[in-house]
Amino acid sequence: MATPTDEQIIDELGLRRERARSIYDHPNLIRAASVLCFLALWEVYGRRSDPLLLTYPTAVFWAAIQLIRTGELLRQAAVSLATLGVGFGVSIALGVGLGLLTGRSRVAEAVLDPHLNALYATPQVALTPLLMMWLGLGFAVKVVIIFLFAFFPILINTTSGVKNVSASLVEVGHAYLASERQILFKVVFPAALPFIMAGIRLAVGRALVGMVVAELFTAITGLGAMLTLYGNLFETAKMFVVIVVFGLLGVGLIRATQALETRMARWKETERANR
């Protein structure tokens, strides 16, 4: 007699039946229910309270429509994103550049390290008044503030990534006659890339915080300035619109860097735990 197949054995044991349903089969349903309940409660409660203090979801929705119609939201968002892009770009360039330098050269590290550490220890917001005094309230000061917020995670991760590159890989480079430059770009940089990308992922959230701080205090243009403006006008619904935009921006930017990180570190066997 032929040996029964797995399927036959399963049948014989009478194991084949519908899987029991569980409320956990559709987590998104639970999430949706949770959010809907919250929004409903907020709507009911919010309509009853002082409109100067608390708003409610439909009001926020109409405020959003209005801000989009007038073009204000998009205009200010464009300004904010431009500053963010430049500030973050500068952070990446300088963070990775200096990180490679201090990671590779112990002398450079000894020269730069004490200053970088002191600057890192200082809560960067505390420097904003001084920066505004020096640079005014325009584009430059915002870029610098964003830079200060985002630079350090990139620098620190790049440095430790470069230091972690195993000496034996560098030796492979030497054995195959690679020049110092080639070793830097073909061995050290790719080996440190997962660390660098993790730094960039950490930095993107901080860059966003820097942008908000800069705009709150300069209060002239950008999404943060809208927040200050509508706060002074007690237009709570419009404030919420801006906060929601910040939330979306945050989620979007973090998702994007995460995606980039996974793509760039495809060779990494174990996906490193996020955060």
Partner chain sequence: MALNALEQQALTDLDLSRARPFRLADRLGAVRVLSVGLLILAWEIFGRDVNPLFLSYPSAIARATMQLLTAGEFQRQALGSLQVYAIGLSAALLLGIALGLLMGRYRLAEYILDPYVYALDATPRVALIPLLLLWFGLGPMSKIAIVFLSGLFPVLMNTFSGVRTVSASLVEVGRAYGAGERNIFAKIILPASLPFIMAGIRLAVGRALIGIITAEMFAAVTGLGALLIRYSSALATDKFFVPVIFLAVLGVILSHAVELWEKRLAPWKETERAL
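Mind pulling up the form predicted alone next to the form predicted in complex with the partner chain we just looked at?
Here we give the lone chain, stripped of any partners or molecules.
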């Protein structure tokens, strides 16, 4: 007589349980339905509102087509993306670098802490007029403003991540005679990576705010300048085109950072217990 297999025993005893269906089995459908419902409600309410105060999605769509055909939207978006890329890139480089330094060195933390706290406590918007006096109204001042808005979330999260690295991991590195550089980049940095990526995700939204603030103050080029122009002209649909572009840009950047985090810290995904 053949010995029953484990699968046969499980089937005979009725031990096999099918995975319970969850509402989150199709997350993209949920997102799409949510967006469509919002757009439908906006369309209905917007058509009944004063066009100087509120528009509706179809009007925004045709305004976007018009701005794309003239090339104005793409031209100004390229200007804004250039400043955003440089300012955000510098904030990542300096934020991660200084975060690793202050997290690992108590001396560096003691030296830099009062200056960084004072600058962080000062509203960045209040520094904008002063920066405009120093740097003018061009590319440089926008980059600096974006940097100041995005720098501190990255710095703070990186420092916290480095300080939360388990001491046993560092001790293992010392036991294998690893240098401080090897411990920093092969032990501390990978362990702190989830904190760093969380800081970068937070900084994305602040960088966009900094970009809008800089362009609203200078009001010369960029998407912020378009927002000011069409606001002064009471062209609400074109204003909403710029606002939608800001929203899509923010969502796209956050999604990109999430994908990058998943790729760089795949081991962290195995620890998630979300349903």
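The term rigid core refers to the most C-alpha atoms you can superpose between the two forms while keeping them within 1.5 Å. Positions refer to the first chain, counted from 1. The shown structure was predicted, so the numbers you read here are calculated from the model rather than taken from an experiment.
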Honestly, after the rigid core fit, is residue 55 moving at least 2 Å at Cα between the two forms?
-> yes
How much does the smaller rigid part turn between the two forms, counted in whole degrees?
-> 17
